[in-house]
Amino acid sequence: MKIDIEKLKKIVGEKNLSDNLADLYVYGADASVHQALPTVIVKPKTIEDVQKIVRYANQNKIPVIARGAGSGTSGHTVPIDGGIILDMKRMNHIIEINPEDMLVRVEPGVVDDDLNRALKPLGLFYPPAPASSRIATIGGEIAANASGVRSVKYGATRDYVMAMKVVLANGKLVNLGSNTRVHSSGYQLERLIVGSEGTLGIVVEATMGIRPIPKYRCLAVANFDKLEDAGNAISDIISSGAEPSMLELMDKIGIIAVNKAMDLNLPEVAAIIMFEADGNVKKAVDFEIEKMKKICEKHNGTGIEMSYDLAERTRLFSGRKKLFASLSRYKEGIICTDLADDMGVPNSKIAVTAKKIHEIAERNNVIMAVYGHCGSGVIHTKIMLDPKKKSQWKDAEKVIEELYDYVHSIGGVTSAEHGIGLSKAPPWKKARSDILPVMRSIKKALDPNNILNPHKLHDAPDDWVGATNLRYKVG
């Protein structure tokens, strides 16, 4: 692919561009199993920089892939056809914090935790924070419609996007949305951009809603000897009208992994539920916690601990916080892969889905953990396998197909918060074949030359293993 490197250097400066092979290798992968080398990495500083780069790319039909921290788990920013990786991390300014209107204006490279550090002295916070909030950028979270442990009460990124500035494929800058909480003024195109994984436009500024930090938070932990009991307790909590601010699940595989990695000495029961309530009136928080505690006890939950103390809450939550990073320690010779990793299911189906995941894994010779933000219906799974064995990747393909067929059959969705990218595209396309032509029409209208993150979502390859290089040496 022929790219005028000198022209791009004039836009961003020589220090903010690289076609060095080592850099290309690093930027050719995200947190997924996929890898493909870009042609060049370009680091814009201003909206005008982005516009100039995109105009040049569009004129020459060169792929442009906007990238935040590269923490996406499904191959969202892997450049199948090479092209320009647009590293947005230099655009990292918090432009405005407006407590009166309860909003912030930020550039896309602002890191989630940095934003919350700036908001905390004002008694405010930005709630969606995913597990990767230490590195994840707001632009990337918008691209995937990310959410986190408190999504059961506070929702996902889409619920906080009020307005944004977007550079379209032709280089034109458009202003979407408004600074008001609601609007009924034409198509809400800002919501279309959320979750579009960089395929429709490049977000260069976002106006996001914020919330007051609750005065009280109480976290509790309950142990279960049966995974089904834990799943039923979660379903019961949600249907009871209780208002948890967090409702998390860890299965035995996850518990064993964090014990090995962190020496936490957690009871190695079938499952642990973590539930939290928050608010500004302690009696109200007490009421919610007690209500959820009784439901857990009804479903055979034991050893229940609870605390308002920050240090104690941090201790209780530490295993769940570091679970993903710990899973590769579960067994010697395996790795933890993000493949079938964040399906969403109706709350009434959590228990049966958790059981089904373990059945499918055992039948196909892989190990799978079950955990996640189950109060929102989000079930995280990780396929753990020996990456050197080609047969294990074949087993993983069988697991993915069988698991998603089941999830879709019970009214679930392919991805609840991580997005589709490459890894989950085949089962998603199979389940949503009715909307693919509509999505392709929208893509064609906004990006007729198909330069913005091509081969993703509706146009992703059907063979997720062969679409790119795997980041592992397979025998």
Given for the second form:
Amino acid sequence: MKIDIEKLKKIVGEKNLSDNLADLYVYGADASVHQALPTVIVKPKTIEDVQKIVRYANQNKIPVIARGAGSGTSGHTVPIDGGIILDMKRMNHIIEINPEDMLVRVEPGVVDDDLNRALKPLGLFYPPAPASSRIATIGGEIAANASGVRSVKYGATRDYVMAMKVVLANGKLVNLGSNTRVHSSGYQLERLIVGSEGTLGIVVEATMGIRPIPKYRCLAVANFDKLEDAGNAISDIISSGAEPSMLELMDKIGIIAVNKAMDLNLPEVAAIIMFEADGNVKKAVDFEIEKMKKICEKHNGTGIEMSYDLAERTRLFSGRKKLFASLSRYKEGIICTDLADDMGVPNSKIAVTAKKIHEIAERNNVIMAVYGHCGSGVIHTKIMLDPKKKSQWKDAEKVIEELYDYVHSIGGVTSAEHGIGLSKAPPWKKARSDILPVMRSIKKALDPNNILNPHKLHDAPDDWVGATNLRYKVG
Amino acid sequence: MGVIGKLFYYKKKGNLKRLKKWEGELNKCIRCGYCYELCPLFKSQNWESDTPRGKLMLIYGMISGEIEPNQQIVEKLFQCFYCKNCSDNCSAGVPVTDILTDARADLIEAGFDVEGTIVNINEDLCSVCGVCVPVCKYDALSIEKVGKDENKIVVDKIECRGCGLCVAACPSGAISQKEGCEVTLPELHKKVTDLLKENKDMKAIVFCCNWSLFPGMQLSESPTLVKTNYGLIVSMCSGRVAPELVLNAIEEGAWGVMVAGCPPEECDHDGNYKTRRRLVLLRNMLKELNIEPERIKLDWFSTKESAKLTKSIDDFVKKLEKLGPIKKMEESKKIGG
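Right, the form predicted alone is done, so what does the form predicted together with the partner chain look like?
Next comes the full complex, this chain leading.
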């Protein structure tokens, strides 16, 4: 691919561009199983920088892939066709904190935790926070419609997007949305950009809603001897009208993994549920916690511990917080791959899906933990396998096909909060074949030269294993 | 399976024998990237290839044969201060720095020679006095015979942690580190100057050791810079805070200087003992100049004791406000200059 490096250097400055192999190799990967090489990495600082780069790329039909922290789990930013990686981390200004209008205006490279650090002294917070909030950028969170542990009460990124500035594929800058809480003024284009994974435009500024930090938070943990009981307790909590601010599940595989990795000494029961309530009136928080506790007990939940104390809450939650990486420690020779990682299922289907996941895994010689923000229907799994064996990748392919067929059959979705990227595209395309032509039309209208993160989502290859190099050395 | 095709393979330079045993551990890295937050090098460089995750990717690429080590890749792998924030906090338990040490050994064996964050000896300035040798807890410095009556200081590039203690200890200024990672004397000095220039109300300069402070990496820029009356500079070890840095800060208008280090017995480099001795001498020097010695403060903080650190700084600034600006600037200038 021919790219005029000198031209790009003039835009961002020499030290903000790299085409050396050390950088290309690293920027060609994320937290997924995929790996490919970009042609060049550029780090814009201003909206004008982004416009100039995109305009040049469009004229020359060069792929442009915007990248935040590179914490995506499905290969969203892996440059399958090479091209320009736009590292947005230099655009990291929190431009405005506006407590009167309860909004913030940020550049896309602002890190979620940094935003919350800036908001905390004002008694405010930005709620969607995914587990990766320590590094995840707001731009990346918009691209994936990220959500997190508190989304069961506070919603996902899409619920906080008010307005944004977007650079289109032709380099033009458009203002989408408004600074009002609601608007009914034509297409909600700002919502269209949410979850578009960098395929429709480059977000260069975002206005996001914020909330006051509640005065009280109480976290409780309950143990279950049957995974099914835990799943049913979660479904009941939600359908009872209780208002958890967090409702998390962790199965025995997860518990064993965090015990091994972090020496937590958690009881190795079939499942643990963590539930939290928050609010400004302590009695109301007590009421919610008590209500959830009773439902857990009804479903044979035991050993229920609870605390308002921050240090204690942090201790109780520490295992869940670091579960993802800990899974690699579950068993010698087995590692954790980011596959089939975030399906969403209807509230009534938590228990049956959890059971089904274990059943499918066992039948196909892999291990799968079941955990996640189950209160909002998000079931996180990971496929744990021996990456060196070719047969294990065949097993993984079978698991993915079977599992997603099941999830879709019960009214679930392929991805609840991580996005489709490359590795989830085949089952998603299979399930949503009806809407693919609509999506392709939208893409064509906004990006006729197909330069923005090409061959992802609806245009991703049908074979996820062969879509790129795998990050593992197989065989 | 699309493993081969888009990336190229090569015949390995050297056999990378130490690294091969880490393949299983490298597979266990899930590449979540959470280690970014804790990496001081990423904060100064802002390239993902400088993060622990990036380094592990490069190592994996080398042992799998996908990428051939070149000068730029090797330079990245030799840039690390071994603060171990990444290894200590990786819930996949990947021993990042152990892997990195083996990478260094293999790459040196393969014939690479780079600067990284390793110290460099200027032989024209070095008198081979040997002061630096016992300063290094990792035995990275030694005196080697090179001729009949000639010795020289040799740096073990595998063992050097880049803490800079020897740089601060060298009486001839013969030891240095590469510019660009915000750890050299001129870079630290510039930070002092910039902080004092930026904010005329700045009372104190606080040098915090990277380990004791545990860098809660603020990677984004806030809208309204909260103007504090102290400026914080993170150094790789309290022992790196050379006397001239303290005196320069006072000369340039700071009302006082505080050094925050790891508690005794907790310093990875035993640099805190050196700092304690050094600051006693500096306080005595201030006394000689009729400047209140309490304008230099030393305090210890364990990892994550940020609340204690904030309180200690606040107390120090209050004390400085009572003392007011330094009156005997003329005398201090003579020493500082």
